[in-house]
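Given as structure tokens, the chain that follows is alone and in the form predicted on its own.
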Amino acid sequence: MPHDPIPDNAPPADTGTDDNDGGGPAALLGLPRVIGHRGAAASAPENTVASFRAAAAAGATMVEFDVKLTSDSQAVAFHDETLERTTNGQGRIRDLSLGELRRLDAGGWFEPVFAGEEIPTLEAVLDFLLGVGIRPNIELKPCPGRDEETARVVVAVASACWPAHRPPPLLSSFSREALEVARELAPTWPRGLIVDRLPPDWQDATLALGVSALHCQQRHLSPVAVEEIRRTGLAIVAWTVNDSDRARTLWKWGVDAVVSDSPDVILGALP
């Protein structure tokens, strides 16, 4: 049974130069051949304004990033359980409350030039992609328990924050949990869901969640795989890719966007 690729009122989205133009699901979901992955993240340090604006310096048009919530249930851009990787921090981000991570650099580990930069709110990166044109594609990243949590509070921020006449957010998460409170609580916005190996019961799976895109480990794919993928009308993301060649292969099997930590060099080998 094939899916709707997109739903029934959701807003025609902005084009850009990276635009799919083809037809298909992932032009009506408006989605770009390449999305900056956590920003930019070969350039700055991830999950960062400075990441966004990395990205927004490259000519993306969307940013995937990462949400998760902090001890007081507020919505920051972060990918890890742990503060140890990407900040000067310690322990987990869940037992940190907003006030406590703002007092970390998420910079300096990057490299030093970027020393002093802050764990985001999902409310100032929003902001910051309003003003520089680029679309969210926001990942449910839930701590362990969190996954309702997670979803009810990303999609009440994003929806104070994200003005009604642009398109959407596209909302991406691994927690079926996640996806299934996003479409109860935002029906007409996109959803992806993201998966690693392709599992036994994907096609359930996303019929079930009601989902517009299956966001795929890039490694894991095949031509067989994205052919099967593609008859059942879904747009197909993979991530991550950073070589040219990759991408162009990619493309050429039928995959319609490719999530890249430097979207500037993936940008450089479009058709």
Given for the second form:
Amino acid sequence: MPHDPIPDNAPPADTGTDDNDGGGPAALLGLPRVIGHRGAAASAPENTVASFRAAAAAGATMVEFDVKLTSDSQAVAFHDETLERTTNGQGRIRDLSLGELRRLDAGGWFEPVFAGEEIPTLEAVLDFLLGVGIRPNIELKPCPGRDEETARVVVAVASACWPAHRPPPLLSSFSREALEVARELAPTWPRGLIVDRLPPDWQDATLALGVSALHCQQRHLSPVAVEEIRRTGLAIVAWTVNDSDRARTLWKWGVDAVVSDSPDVILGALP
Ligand code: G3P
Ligand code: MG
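How about the form predicted together with SN-glycerol-3-phosphate (G3P), since we already have the form predicted on its own?
Every component of the complex follows; first up is the chain already shown.
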């Protein structure tokens, strides 16, 4: 087992309010104002249990993480198409089975103290988050051509492990196909379309998909764009925001939630 330097009982950051109140779309979705990105990716290796533990220690109440399928169709938390950047493995994640992936080290690349950290299954992530009281924002991040299957597996696993009496996971994706499938299978779960630059068809697309949130690359947002999005009744999530001043500006414009690699820092910037 890897040594993990972030204890379960670390005190949360001393922050202002993380709730979106006022009855708008974000309040209805129960979205907090800060969402940990890939856990707390600035403090621990992204998309590992160590990163989710760091987010919990920071006081995050929601974390975003990416989910892909293995060659044997198991859902795991992982961002890239290939293994090299965040593990000691090589090649494409889609070509390896869960058993093969579990032999890889997904922590040592970040800092030696995290060596031995595993690529976690979706089930393991949800179990951990349930235990620490954090709500998941599951990004469906299909490998090419696996959009439908990824959505099916994620909804099946999450439905089995996430208690119906808890606020449901927020599902988000760049993949419109994955979001369509998720709607069929879990019609009551909130969903968000992720975009980089606002595409010209964002209004039609969000309406057709029936999503409740638009997750925008923060660099491309402006007060005018935020105002336009707000008028449609969508909640606005901005990614990835690691600077306190930028977070305060985005909140002031009307962004509901910012996704951050450093939820500890951004929670500390809450008014
Ligand atoms: O969910 C927002 C953000 O995570 C999307 O980009 O590449 O970090 O998954 P990426
Ligand atoms: Mg992501």
